[in-house]
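A single chain, nothing else alongside it, follows as structure tokens in the form predicted alone.
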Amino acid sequence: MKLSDHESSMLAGEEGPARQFAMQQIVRVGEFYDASDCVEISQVHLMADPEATGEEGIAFLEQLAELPDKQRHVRVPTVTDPRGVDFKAYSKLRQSKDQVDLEKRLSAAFEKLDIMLTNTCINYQTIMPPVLGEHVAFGDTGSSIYANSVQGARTNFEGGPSALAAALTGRTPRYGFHLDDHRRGKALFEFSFQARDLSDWGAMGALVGQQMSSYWDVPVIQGIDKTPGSDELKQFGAALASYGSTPLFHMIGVTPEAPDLKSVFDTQPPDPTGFNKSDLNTFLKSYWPDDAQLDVVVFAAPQLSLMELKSLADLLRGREIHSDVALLAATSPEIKSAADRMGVTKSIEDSGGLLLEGVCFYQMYAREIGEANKWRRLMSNSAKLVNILGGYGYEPMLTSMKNCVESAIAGKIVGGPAS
């Protein structure tokens, strides 16, 4: 890789041991994939909880925020993905102490560091956006590939080292998305049918992911005639992502990269994979049991907007949630405070449910959860958290708000996969 001479400085050691480690990561990982030079990054986005880190990650950026002031600093604004735990709530979840500890570590590691604790999977939505065209370091795969394809922001995947190697330099490998060759349309799907509510944008973007083949294939999605807003792209992108290992989508008319199919593809585009209503309500039956078992609902993955809330809000006003199941939300910090200010988590609360602050459903050692609190049975809107948790010992099922609402209420499951 060519290095400029501040680069070169960083790697030999000059700014400390913080930004050497920064830049053997950001060379090994460009070397890898055959980058010819770093790009300067706006901002940082990095998913580091307890659970992904283990304490000898955590040790390790105890050990970095120990260093002198100017050696530990990141070089650019840098917010945090979801934590582990909700300090406020974690008792009642039946959490630990020892996950606790563990969260509040890294949480002061992180403040010495200078990274802002903002505790969101939304930052696209609530803290920063980055704007067509912006390099940018992303962590979390929905918020990667929103920014990519919403925004037109450029990012790859990055996990936690290499999105702590780009906040302590400003730089990240030139590669992947972040040129041109590799957001050019790859693949071409059509959907004949339109989406009724969020849970149908979540299946409409898992179709999508299932047909992936690679992460360097951009998807590229026509047939869509109501321009979608920002919670039905989040959960058609976060869906894609979980699924299908893709940082990138296009949507003809929609996304800002994609007036029409001659900008998106380099040659004749290739015939269309077709999707209508019936592939739908395959992919939502597929997840649907055979009994009315429910133990708990959970509205998160990605975290809820504040638009969503007031809608959950709205369903719950005056209701009960029956003593057999358990509601759990989780939203942003900033927007929990404005859920709070408006009366809105209040509804949620007199219900019976319980608005979750800072944390993300499977980030918060679910399979331990699920244990402790003898859930197995779990219904969401979300088909990123369908897709995920299967593997924390949850049989998860996927359906609409309304419905999961009306099942939380009954005690079990009313309707179908389609309600």
Second form
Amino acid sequence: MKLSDHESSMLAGEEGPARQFAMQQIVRVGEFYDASDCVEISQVHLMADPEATGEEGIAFLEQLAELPDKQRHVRVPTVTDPRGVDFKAYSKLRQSKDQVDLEKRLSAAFEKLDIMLTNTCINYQTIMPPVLGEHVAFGDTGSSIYANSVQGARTNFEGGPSALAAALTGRTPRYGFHLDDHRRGKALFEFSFQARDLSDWGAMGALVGQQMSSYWDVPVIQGIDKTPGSDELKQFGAALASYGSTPLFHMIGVTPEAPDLKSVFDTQPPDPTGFNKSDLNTFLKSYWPDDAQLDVVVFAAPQLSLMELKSLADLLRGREIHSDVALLAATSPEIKSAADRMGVTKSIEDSGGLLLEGVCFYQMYAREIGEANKWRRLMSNSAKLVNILGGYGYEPMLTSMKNCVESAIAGKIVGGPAS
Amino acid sequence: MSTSKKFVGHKGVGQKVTGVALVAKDNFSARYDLDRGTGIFSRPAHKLFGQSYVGKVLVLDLSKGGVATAWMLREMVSREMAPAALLLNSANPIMAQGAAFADLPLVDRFETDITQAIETGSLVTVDPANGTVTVE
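Instead of the form predicted alone shown above, give the structure for the form predicted together with its partner chain, please.
Okay, now the whole complex, with that chain kicking things off.
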């Protein structure tokens, strides 16, 4: 891997141990993928919740945070993914003091590294949306797939250590989705039905994601009649990335690199794999339980936009959530502030719901809070959340926001998985 | 005469190691699939559900799921609750980044389907610098 003089000096430790670690990480990963050199990036989205980093990762970050300013400060704007604890709400969720203490240590280390604590996975909607062709280092599968696909920016999945390396050096190995060749279509999918709501968009992303055979597969989607909005593509992409580990899709006539099929396939496009209404229903039914027991309703993964929160507030206004069921929603601190100002938070919380900020359900010790609150049966309109929580001891199911709200009010599952 | 079999993949990361294989034609994510506290596969739909991965050479198909694995492998290694090595048909960057950060041996991109080539219980030596795996 070819390094510039500056990169070589960082690797040799001439700018301190933080940048040396960063270049070592870059070179190890770069050589694993035969990267020719580094590419400069403009901004970093860093995923580092305490459940993921563990005590070991926190201790590592604290070591870096002890270095002199000049050696420890990041070199490009760097923002954080959701945290593990909402300091204003943790006691309501029965989170432990240990969890809170770990989060405080982690947040303090980030501040010393000059990282901005945005605590959001929807930075592409709310902080600084990247633009077509911009090289970035995004570290959440949802933010990566949205930036690559919908905004036409260029990133690999940059997990915490590599996103940190990018932040400390302003560069990342040039491989994968930074390169034109990897951004070409690999498989074609055609939908013969239209989504009814956000949960359907997530289910559609899941259907495609289940067909992906590796990170390098780039699905191309056709058959979408009506141009989806940002929240719809957010749910679609987040589910696709979660089920498929895939950081890029093209949607013909919708996403910027795919005005038509010939723009994304070098040769004759492959025969499309079709999905019909029955595929959607089968998928939804696969999660649906036989009885009506319900413990918790969660709106998160990704965090909700102001528009999604407004929809939720409108559904809940003047109504009362059943005492047997908890209802949680998660958003970013910026959007929470807007929701507070506009009466959206009040509407959700007056009905008995809880609006969390700077966290996302699966990144806040989902297993432990499930056990502490005796939550097992979980309902959400996020396919991504449903996919993740199966491994966390929950019995999750996917349905529309409206069905979720009606069930929370009834105190049991109402409606069905399909229409 | 040696009866050992050798498989060649891409150059990997981490140090040379020998261990007992645990194999399945299924995918891998540390966050989605594992109970990292007890060291077992906890996702009911996973083919290795209920089995311990600690100290094993874990042989699986693809890395899938989220980005958390990039942090988690180092934390698992620090508690001595990690696999000895990871062999995958295709590692995504999250697995490569996590293995690089953890110094956990990882090799992928073999000339054959590695989940079919190795059987659970076999003693295997993983040499990431050369991208090779030898089955005793």
